[in-house]
Structures are given as structure tokens and as C-alpha cells.
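Okay, so here's just one chain, in C-alpha cells, the form predicted alone.
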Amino acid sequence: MDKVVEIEKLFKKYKSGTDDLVILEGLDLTLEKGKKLIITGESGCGKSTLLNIMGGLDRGSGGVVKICGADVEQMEEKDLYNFRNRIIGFVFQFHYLLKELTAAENVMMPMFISGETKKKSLEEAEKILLKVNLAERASFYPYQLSGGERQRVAVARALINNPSILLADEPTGNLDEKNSRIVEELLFSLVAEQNTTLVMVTHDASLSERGDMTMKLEKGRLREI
């Protein structure tokens, strides 16, 4: 099977006064494609900073990082920007939709930032918004939608364009049982149409049950669970 991610001794470090904080520390990391990756750990031990590493947000200190065979520490920023677009869908715990756009505009941005016409985007914007059960608020900005709903705008803006990979970080995080449960159901059945690699980071009991493995990062390093 393809190889999604590659990671192979990923460090990560901040400087602390005159001392280096070390967050990650020789990480490796394989995943095929399809599969879905529920990463588990203590508050500040680094699981939002691999994410952001994966994602090309950050950068390490050393090692390799490589998602669909590019080597995103490597990559100017301008082609990082393109290539994040293209590859890498984003969830985060805060929805960060932009308040002067509708559900539907939201969620066609990064297709039609990615070269596709607007009314091809939003066709597709639309067609996603149905499948996330919220098709009757597409033209709803999200001040007219609940958290619960605007989450589901921010799961469907990830993969309009199909992403060969999905990084969520806390993606329930800011929501009640009911709407953590609609979420969840939602981005899994997606995602498993899609044969989308899903890495999430959650400490959502639930959520951690349903990977295809379940990772605990410690002491700088990813341990199957």
C-alpha cells in the first residue's frame, strides 16, 4: 500500500530561557493510506506540534517528514502553502470559519483556491453540505449556526478537495455529547469513503476506540496502545 506518512527521527525543541525544551525526541511514524491513526497523550506533551509538523504549520528541529513522498520540512513556503491546500485537510478544535462568508462559501475555499471556477466549487461545496446534513444552511453565515454546526462546516471545508490526508486536532473538543457524536459519525464515514489517512488527536475515550490504531505520545515518542 502507498505510504501516506513517513516520519523517521523527528525531533522537536523550544528554547527555554537559556535551556532547550525538548518536545519530541527521535519519533517515528508510518501510516499506509486509508489507514486512521488516534493519538493519545498528556496535555502539552507535543501531540498538537506533530500535528503541526505533519501539516507543514511547524517545523522540527531535525529528522524527516514526508506526506505522499514530499519532504515538507524541505519545501519553500510557497509550495508548502499550495501543496497543504491540495493534500492535507484540517480540523481543529476551533471551527475558524470566516465570519463574512456563508456555510457554502467557507467550505469551497479551498477548492477554489486550489485553480477550480467558483461555480464548479460551489457545486461541490454544496454536494459535501448535504452529506454533513446541513444542505438547508448552506447560504447561513456561521453566526447563524450552532457549534455543532459550524464544526460540521469546518469537517466539510477539510476534504472538498478530497485530501490524501486529514490531521484533526481535537475535533470535538468544544462540543456537548450529542453534537461530539454527530461530529464523530460524520467525519468517520467520510473519511472511510474518501480512503482518506486520518490522524487525530483526541482525549475523547470514544473517539480513541475507533482508529485502526491507537498511539500514546510520551517522553517525545509515539507508543502503540
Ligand SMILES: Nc1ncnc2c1ncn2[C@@H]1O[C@H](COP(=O)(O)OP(=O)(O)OP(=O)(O)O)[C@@H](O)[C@H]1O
Contents of the next structure:
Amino acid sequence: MDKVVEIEKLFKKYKSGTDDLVILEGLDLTLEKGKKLIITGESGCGKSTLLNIMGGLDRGSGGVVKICGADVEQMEEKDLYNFRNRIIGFVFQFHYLLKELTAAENVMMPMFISGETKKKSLEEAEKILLKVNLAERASFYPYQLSGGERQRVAVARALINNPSILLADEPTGNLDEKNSRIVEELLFSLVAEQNTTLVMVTHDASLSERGDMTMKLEKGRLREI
Ligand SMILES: Nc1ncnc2c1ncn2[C@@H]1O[C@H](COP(=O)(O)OP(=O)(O)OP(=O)(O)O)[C@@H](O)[C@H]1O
Ligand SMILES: [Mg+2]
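Return the form predicted in complex with the named molecule of this protein as a structure block, the form predicted alone having already been given.
Below: every chain and molecule of the assembly, starting with the one above.
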């Protein structure tokens, strides 16, 4: 089986005055292709920190983090940028869409940046917007979209390059029940279709049930529950 995530003895510390604030404390995690992992844990336990390190947005203080066999901690910024764009999709609690771009332009960006033509990237963006039921909103700007619609655009953008892994940090955390369920359906149907490995932080019980396994982050390590 292909290993998409291999984390060994990951540490993350912050300096706090003269003391060290230890957030991750020798955390191990292995995930095979297509697995869907749900992570829970108390506020401040380090869930976002872990996702950010996995995605190369932050660095650990020790240990090894391999994504699809590549050591993200050892990569140079430029290689990391390209790697992230092709291999990793991100969805956050807040959508982080670029406000000066339309929905379709936001969605096409990862593909365009990775070297596709604008025409082809826009075509693909429109295809995936159709899958998240936003075909008729393709030319809308973020301010013209509802919260749920923006989050669906963010999901489409995260998956347009068919990444090996999707990292989702409370993707429904900011949505009402109805929109949470809509985003849930679309997200899980897309990751199933693409056999994307999923690591999702959520407190949403409905989302938790759809994973292959649930782990709790506690005292700096992950424990299966
Ligand atoms: N730059 C920083 N400097 C010092 N401490 C930090 C820094 N960034 C994060 N922390 C601390 O690390 C801890 C973990 O933060 P993190 O955002 O990963 O928590 P979380 O589990 O995602 O919480 P939540 O469920 O509230 O989103 C927190 O206690 C936070 O204060
Ligand atoms: Mg968080």
C-alpha cells in the first residue's frame, strides 16, 4: 500500500518566556492512500498546528514528516510551494478566497499556477464548480456568495489539482446546519471519487461518522478512539 502520510516523533515547541510551550510531543501517524482520518481534541491542543506542519505551512521542532514519500521539513521554500500546490489541498474554517477574483478564477488558481493554460484551467474550474452545484455562480465574486457557497468554492479549489491528500481544518465550523450538510456531502463525494486521502479536524459529529477512523489529539500525541 502507498503511504501518503508518515510522521515520526514530531515535536512542536514554542518559546514562552524562559519556558518551552510544548504542543506536539513525539507524535506518530501513518496513513495509507485513500484513508479518511478524523481528528478531534480540545481547543488549543494543537490540531491546526499539526495540519499546518503536514501541509508545509509551518515547521516542526523535531521529527520527520513525509507526505507521499517527500520530507516536507527538508524541502526548500520554492519546491515546497510547488509540492503543496500539486499534492496537497487545504480547506480551512474560513474560506480565504481572493476577493478580487471570481469563483471560477479562485478555483482555477492551483491548476494555473502549476503550469496549465488559463483556458484549460478555467474549463476544469467550471467542471468542478458544477460538481459542487455552483455552475451558475462561476462568475460571482466572493462578496456575492453566501458563506456555504464560499466554502464550496474553497472545496472545489482544494481539489481541482486532484491532490493526494486533503487537509481540512473545521471545514464546516463556520456554517449553519443546513450548509454544513451540503458541504459535507460534496466534500465526501469528491474525495471518494478521487480516492483522496483525507485528514479532517472537526467537532461536527456528522462529519466524524464518515471517516475510516477517529483520533484524539491529547498531550501532544494522537490516540485512536
Ligand atoms: N506562534 C505561536 N506562538 C506561541 N504559541 C502558539 C503559536 N501558535 C499557536 N500557539 C499555541 O499552540 C497551541 C495550539 O494551537 P492550535 O491552533 O494548533 O490549536 P487547535 O487545537 O487548532 O485549537 P482550536 O480547536 O481552538 O482551533 C495553542 O495553545 C496556541 O496558543
Ligand atoms: Mg484550530
